[in-house]
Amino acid sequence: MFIELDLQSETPIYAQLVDQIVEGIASGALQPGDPLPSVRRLAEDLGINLHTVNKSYNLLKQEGFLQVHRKKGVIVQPDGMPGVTEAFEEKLRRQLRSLAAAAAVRGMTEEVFAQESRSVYRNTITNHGGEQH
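Can you show the structure of this one chain in the form predicted alone?
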C-alpha cells in the first residue's frame, strides 16, 4: 500500500491517512479482505505517531470501511462497503458547499467546477487515485 503524507499540510495527518485509504478502496488498489499494516508497522513506515494511525483506523472502522480482528489484524471490509446514507449526503453537501464557495470567490464558473468534480471522481476510480492534469 502506497501512502504519501504531506506533513506541512493544513489537513491533519490522520485525515490524510483516512482519505488515502478510502481512495485506495475506491480505486480498487485495496480490495475487500485485503490486509493493512498493523498500527505500529504503518506508524514506523510513515514516521508518524502510532496514535495517529490508530485514530485513522478507528474512524475507518466506525464508518464501515475496515474490520479489526485480533488474529487477522486490520483488513478492508470484506462484507461490502457502507452505503450512501442521509448523514453521508449531508457531509458531502457541506464539503461541496465550502469548495463551491471558494471556487466562486476565485472566479471559477459552475461549469468548470462541475467538470473538475467529474474529473476527480472518475480519476479516483479509474486511475488508482492519481491526479491527472
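Having seen the form predicted alone, could you give me the form predicted in complex with another copy of the chain?
Lone chain follows.
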C-alpha cells in the first residue's frame, strides 16, 4: 500500500488518510472501480483502529469519491467523479486565500505563487512510481 502516516503530525490520522486516497485517485494509482482494503485490513496494516479508517471511508463516500458495494466492498467511484461544485469552489478559495495572504506578507510574488500552485498540481497528477497496470 502507498499510504504512509505520520502519527506525530498535527493533522489527524483520518484526514491524512483522506488526503492520500484522494491523491492516489488524482495520480492514477487508484483507478475508478479499483477495490480498497476492508476497514479491518487497512487498519491492521497501518497499525490504527478500525473506526479511524471507517471515518475516512465515510467522508470519502459522502463526497462521492468512493462507493460501498455489498458485494465488491469499498471501491473507487466508477460512475464518474463529482465535478467542481459551488461548495468546493468556496472551500478552495477560502483555503487559497489564507495561503496567498501568508505568502504575500512574506514577499512571495503573484507569479511565484501561481507557478508554485501549477507545479504542485503537476506533481500531484504525475505518477509517483508505484502504480501497476
